[in-house]
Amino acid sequence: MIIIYDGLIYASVLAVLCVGLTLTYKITSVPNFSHMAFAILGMYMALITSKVLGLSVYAALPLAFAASGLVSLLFYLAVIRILQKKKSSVISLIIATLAFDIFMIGVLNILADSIRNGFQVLSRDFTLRSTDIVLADGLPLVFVVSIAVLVGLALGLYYLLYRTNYGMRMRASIENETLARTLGIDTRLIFSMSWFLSGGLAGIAGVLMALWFQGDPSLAMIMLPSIFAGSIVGGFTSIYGAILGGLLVGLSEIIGTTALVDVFGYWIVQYRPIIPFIAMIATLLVLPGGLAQLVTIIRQRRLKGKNA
């Protein structure tokens, strides 16, 4: 049963992270390699809330959303937007996000040492699993919350994008930024809010991760391939594709690793990152557009069948 909990919690959290990564790429065309650092910041917000302030870990959710969202927004305004104004290449933007990721890992290490030295709290390889509420039949509350967050995110984004004026402006900005500006849409605000939302979602994912996995600044680089794998499998420009891609990659990692352990032994666990790499390579070779492309192909075939 623990494998099912692990798989669904990890897959749900990974899907939330994939949505955030896809959101910034879809709207501002920036592959953000520092995205996981915002999640680690959320993990430390959970640690501070629980072990320093003595509150429920779930009280850290709004704090992590605000903190990670603000850091993401500041990075966009101070670095990415300036580079885009200078017509910098995609490679330059990628390098900028990698540099910021290294910077954030340094900041997070300083934060971890400060928490340990100032409050005598374990701040490396920590987990807050023991602080979680256990429901009936040993079901941890984080299992319910992680799935609820993912479902709420899917419904909320649909409502935002397709049922509000802001969503209409956002979609217009994505399709044609120049035309959107001539219509009076503040595209700078749209792009800034997308980075804030993306970072905020990563912060929420980080809080949930702290309740089930070990938190450490080094986790930022370890999980990054899985996030990109989920986004690429989903199509990298499709929000709902990112959700499905994150779920597929997350479940594949947990269930696949468990199956390999049964066959080869526990030593195989250290090779778990191979699974998302295989998913990325297979998708790029067979279906470069990911699940979003597959949906398009199916729709086209249905239309041809109706018109035949």
Given for the second form:
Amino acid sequence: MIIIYDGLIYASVLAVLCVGLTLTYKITSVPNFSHMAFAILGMYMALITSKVLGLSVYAALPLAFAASGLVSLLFYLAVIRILQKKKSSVISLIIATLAFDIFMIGVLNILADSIRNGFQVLSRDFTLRSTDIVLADGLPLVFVVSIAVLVGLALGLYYLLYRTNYGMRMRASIENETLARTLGIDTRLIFSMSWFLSGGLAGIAGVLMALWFQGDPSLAMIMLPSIFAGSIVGGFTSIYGAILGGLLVGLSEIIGTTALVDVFGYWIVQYRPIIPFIAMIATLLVLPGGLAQLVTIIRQRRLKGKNA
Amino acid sequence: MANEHDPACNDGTDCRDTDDSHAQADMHDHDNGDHDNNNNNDNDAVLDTTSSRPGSPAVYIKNLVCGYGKNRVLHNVDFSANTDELTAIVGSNGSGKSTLLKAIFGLCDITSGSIMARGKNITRVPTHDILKHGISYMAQRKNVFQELTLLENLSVVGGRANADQAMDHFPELKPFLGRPARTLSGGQRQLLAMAMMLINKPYVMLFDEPTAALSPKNADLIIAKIRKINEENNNCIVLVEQNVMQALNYCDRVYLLASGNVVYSGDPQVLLEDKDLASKYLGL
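Rather than the form predicted alone that you just supplied, could I have the structure of the form predicted in complex with its partner chain?
In what comes next, the whole complex appears, and the chain from above leads the way.
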């Protein structure tokens, strides 16, 4: 049973993170290597809410959304937009996001130590699993909430993008920024909002992770291969690709590691990141456009079949 | 083009050789922009096409120097386009025709000079706010959102209600409203782009080579539409056109650009009769 919880909670959280990473990449063309740091900030918001303020961890969800969203927005406005205005290359942008990741790890370490020193709360490799509500048959609430968040996100983004005026303007700005601007769309606002949303979603993912797994600032680097692998498997341009890619990589990481432990013994856990790396390399070699490309190919074949 | 460009011209100020000097004089003869320009305080309502008197400058550009990065394309250009008139900008490739329109929309880097629209200085207004000043722009390529449906393309500019209204002027497009714009033909795409421009009832419409890459039949259709819009709305239309003969036939006023300078402005018939200019710049 535990492997199902492990697998699905991890996969859902990863999928939410992949959606955020894909969103900012698709909208502003920045591969954000500091994306995971926003999630760890969410984890610490969960810790503060639960252990310092004494509230339910779930109360941290809006708090983490706002905090991580704001940090993400500030990073975009203060760093990324200025670099993009100077027409910096993608490499410079990647280095800037990596630098911000290192900066954020430092800030999170300070935050962790302050929580420990100020409130005598375990703040490294902590988990809030014991504070979670257990439903009937030992079913943890976080399991239900993680999946609900992912499904809600998928439906919510569909509604936003295809059923609202704002989403229409978003899609227009993604396709052709200059044209959007000449037609009176304030693309700066749309790009800023996408960074806020992406960071906020990472914050929520962080809260959910803290309820089942161990939280630590070092995860901002450790989990980075997984969210990039999920996004790349999904195609890095498609929101729904990101969801499927995240689920796929997340599940294969958990199930794969368990299977490898059975065969080789516990030492192999150290090599867990090899699974997302293999997924990433295989995708880039075989199907560079990821699952999104696969869908396009299948559609075209079907069209040809109809015409023939 | 760079190889046609006199190296001494780089600072943009003392660029005009003797050939250009009579054109400059000509330009001032036809340019009645200066005194009208200071008299526009009553034009506060932004999206109102009626408050400009016919014949008064809707767009007025003075001493414009602009380009892309360090590369200057226009050198000290003066330009004005009047309400109720169709102004054509002609010139060879690389003469800066498109850049002049882009400058109005803040799509290139302006070094110095000013751009006024109905008495308001819009030189450094952000691109997305230019439309609020009643000016719309149609790019030469990529002027519709390919992945959005026709209806979405129209709604993105002016909301659903205005989209339906715009369709009344373009019955040709009605059957395709639910289709993605990438499925349209070249001519249909230009019509859609024009419909998108018209939604906000602009009093200045800037067209960057609207007939490029169209069949002659479609090109005629587009030009006829543009002239009809001009007649119905009495607005100011500025058109960059490669097909010089065609442009000179229907425009009210023409600007001839060469290497980023205005070498002639005024009556298109006078330009045609000026053998010097016509042979040197138009290949006539």
